[in-house]
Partner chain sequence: MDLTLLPQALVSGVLAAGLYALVAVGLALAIGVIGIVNFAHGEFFMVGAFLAYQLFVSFGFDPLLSILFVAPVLFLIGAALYASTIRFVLKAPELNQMLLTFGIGIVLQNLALMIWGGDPRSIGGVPYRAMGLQVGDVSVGLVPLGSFAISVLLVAGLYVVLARTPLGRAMRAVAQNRVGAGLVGLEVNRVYLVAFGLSALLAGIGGVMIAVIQSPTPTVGLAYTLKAFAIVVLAGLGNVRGIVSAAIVVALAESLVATLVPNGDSLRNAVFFALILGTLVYRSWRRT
Amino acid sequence: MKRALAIALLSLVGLGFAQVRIGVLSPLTGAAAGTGQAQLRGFQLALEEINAAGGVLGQPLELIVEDTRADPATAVAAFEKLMTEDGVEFIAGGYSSGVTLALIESFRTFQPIVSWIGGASSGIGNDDFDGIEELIGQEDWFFHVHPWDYQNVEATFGFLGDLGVSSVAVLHEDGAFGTPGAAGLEAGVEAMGIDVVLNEAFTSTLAGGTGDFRAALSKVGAANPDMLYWIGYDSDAQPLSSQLKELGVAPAYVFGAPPGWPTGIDTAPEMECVMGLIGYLPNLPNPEAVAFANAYRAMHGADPDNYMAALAYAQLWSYADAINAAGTTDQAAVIAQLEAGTFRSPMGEWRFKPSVQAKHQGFGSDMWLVFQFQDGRREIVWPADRATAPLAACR
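Show the structure of the chain whose sequence appears above, on its own, in the form predicted alone.
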C-alpha cells in the first residue's frame, strides 16, 4: 500500500531525480481514513501545481507518504522510517493529538522541520496536562498550521454568544484531544453565563470505543439543555447522531467538534440540523476558495468535503514557496523563510506568527466557520458576513 502510494505520487511529477523530498504522515486507513484521504488529495493537487510551476529548486518535488492509521505506534515507526531509511528533511501531514504526543520524543531526536496540520491539544490552561504547544511550541523546527484547541473554542464562544443559548451539555472523548478541549469549553461558556448542565466523557471509536453512546445521550436527555456540544473524532459523528434520533433526545441545537467529518455524511438523514466548525467549504465565495474547488474537482471528480484537504494544500505550498525563497534546503534558511513568508491557501493568505507559547502558529480562530447540515449539504451559518444560508430551526 505504502509503495503503491509513493509510486502513484511520483507518477504525478514525472521521472527523474527529485532534489527535495517531503515525508507525509497521514491516517490513510482505519477510523480516520476519510480525513487522511482528504489530506492526500489536497497534497496531490498542490504537488501537481507546484511541479507544473517549475517544482522546487528547479526539480520536481517528491512526496513520500506514510499511513499512520491514526495509531501512535504506527505513526512513530513511520516517522522513524522517513528519517532513517528515506532521509527526508521535511515532515508534513499530521492528525490526532494522541498521535502527535506520541511522536514528540522522536521529533526531538531527529529534529527535521515539522509542519503539522493536526494535533490541536495545546495544554494551555490545563495544569494537569502537558500539551503539544507546551512541549514543542518553542522549538525552532516546529510549525503548527491547524488552530490550537483554545482557538477552536474561541470561535465557538463567538457563535454561542450570537445564538443566545442558556444551557449546554458537553460530551467529549476521554483522550488528549477531548478532555482538555472540554475543560476549556466549560470554563469559557460558564464565564459567558451559560450553564453547563452535563460534562460526560466517552471513549471514541477511534480509540477502541464501542460506538454505543446511548448511556451518555440518555443523560443529555435528562439534563434537557438548549445545546448538545460534543468533542470527538470523525468516526463518532454518525453513530452519535443516529442514536440521538433513536432515543428521541432533541436539544434545540446539536454541535459537533471532530477534526474532520466523514466523506458522504452530508446526505445522512440523522445529520440534518447538526452544526459544527469547519475551516473550509467549497461554497466559500472568496476567489482562492473558488479556484481551489474548481481545481480539486478537475483532479478528483468531486467536491473537497473535508477542510483538511485545504490545509494540506496550504501546507505543501508553504514548504515549496519557503524552500524556493531560501534557494537551498539548509534548515536555518528554510526556517527563516517559513517565518518571513506569506503563503497562499483556499482560505486566503496566511503566515506563521506566535501564539500563546508557540513560535510558529499558522491559522487561528478566524479560520473557523460554523456550518449546519441542511437538505443534504453543508451551509455556512456563521459568521454572518460569510453565511450562505440562515440557521435552520430544527425543534
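Now show the form predicted in complex with its partner chain, given that the preceding structure was the form predicted alone.
One chain, no partners, no other molecules: that is all that follows.
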C-alpha cells in the first residue's frame, strides 16, 4: 500500500515536470567515428540505468543525439539545431579541440549548460594560441569532463620521472590535438632535465595521411633517443608501431598517446611492449570498473576498450544526479548541484573542481593510467597502486 502510494505521489510530482532532454554532440560518423560510437555506447548504458532507477525528475530521461562528424561546420549546425529546434537546456558529449574551438561563439550565444568531454587544448603555457580553457573556462555554464592537455602531460611527467629516461623523441600529429600537446611535453620534459632530441610533426591518418610514417621514423632512428613518444590518433597506432620495427629503429621505450586504440590491435606482435596512457581499462582494480565492464558487456557484447565510453557514462550520470538533486531544470540550481555533487564513474567517485583557469574541471591527471601491451593484453604498469603487472623491459 505504501509502495503504491509512493508511486502515485511520484507520478503526480513527475507530472509537474516536462521530460528532461539532453542534447548530445558526438562524431558518430566520419574519421573520428570510433570515439563517437564509444561515447554513444557509454551514453546508452547510463541512460538505461538512469531510467531503470526512476529517470530524471520522475520522467524517463531522453537524449537527442546529433552527429558532428568531427567537422567544425557540421558541429555548429548540429548545436544550433539542438538549441533552436529541439530547445534543449543541457549539452553533453564533445570531442576534438578543433570542433570545440569552432563551437565557442555559438556556446556563448545560447549559453546552455555545456558538459564537455573532448577539447583538451587548454592554451595554458602557449602564448601563440588561445585554448578552450582560456576562452570559456571561466563561464558558469561550462563544465569540462576530460583532463586538459597539461594534465595529460603532468601524468606523463610523473611516469617519465619514475622511469628515468634521459632522451625523448616526440612525433606528433599536426592538428589542434598534437601540436600544443607536443609543445607542452617538450617544455615540461626539458624542465625535468630530459633531452628532447627531436620534435617532428606528421599528418595523421585521421586527417588525410596515408599512414606512411617511415620518413619521420627514420629521423627518430637518426636521433637515437631512449624513448619515442608519439601523439596522434588511434588509426596511427598500427602503422607507426609496425614501421618502427620494419626500419629497425629500436628505442628502449615506445609510448603512444592517442585518444583510443584500434579494435583487435592487442594481438599484433609489433605492439608488444608499446605503452600508452588511458583513462580506463576493464582490468582497473576497483569495484566500479568491474561493474561498468560487466554491464557494458551485457549491453554491447564487447569490452569497453575505449575510455570515452567510461567518460560518457560518467558525464550522463552526473547530469542525472545533479538535476535530480536540484529538483528542477533551472540553470542556476543545476549548476550549483554540478558544482557541489560527487558523482559515480567507472574510475571511482569524481567531482568538478577548479583547474588553472577553469571553474569546473572534472577528471584530472590522476585519472590516467599507463598500460603496456604484454602478450596480447593491456597491463596497467603505472601508477604502482593500480598496476596489474610490472613494466617489461623490451630492448
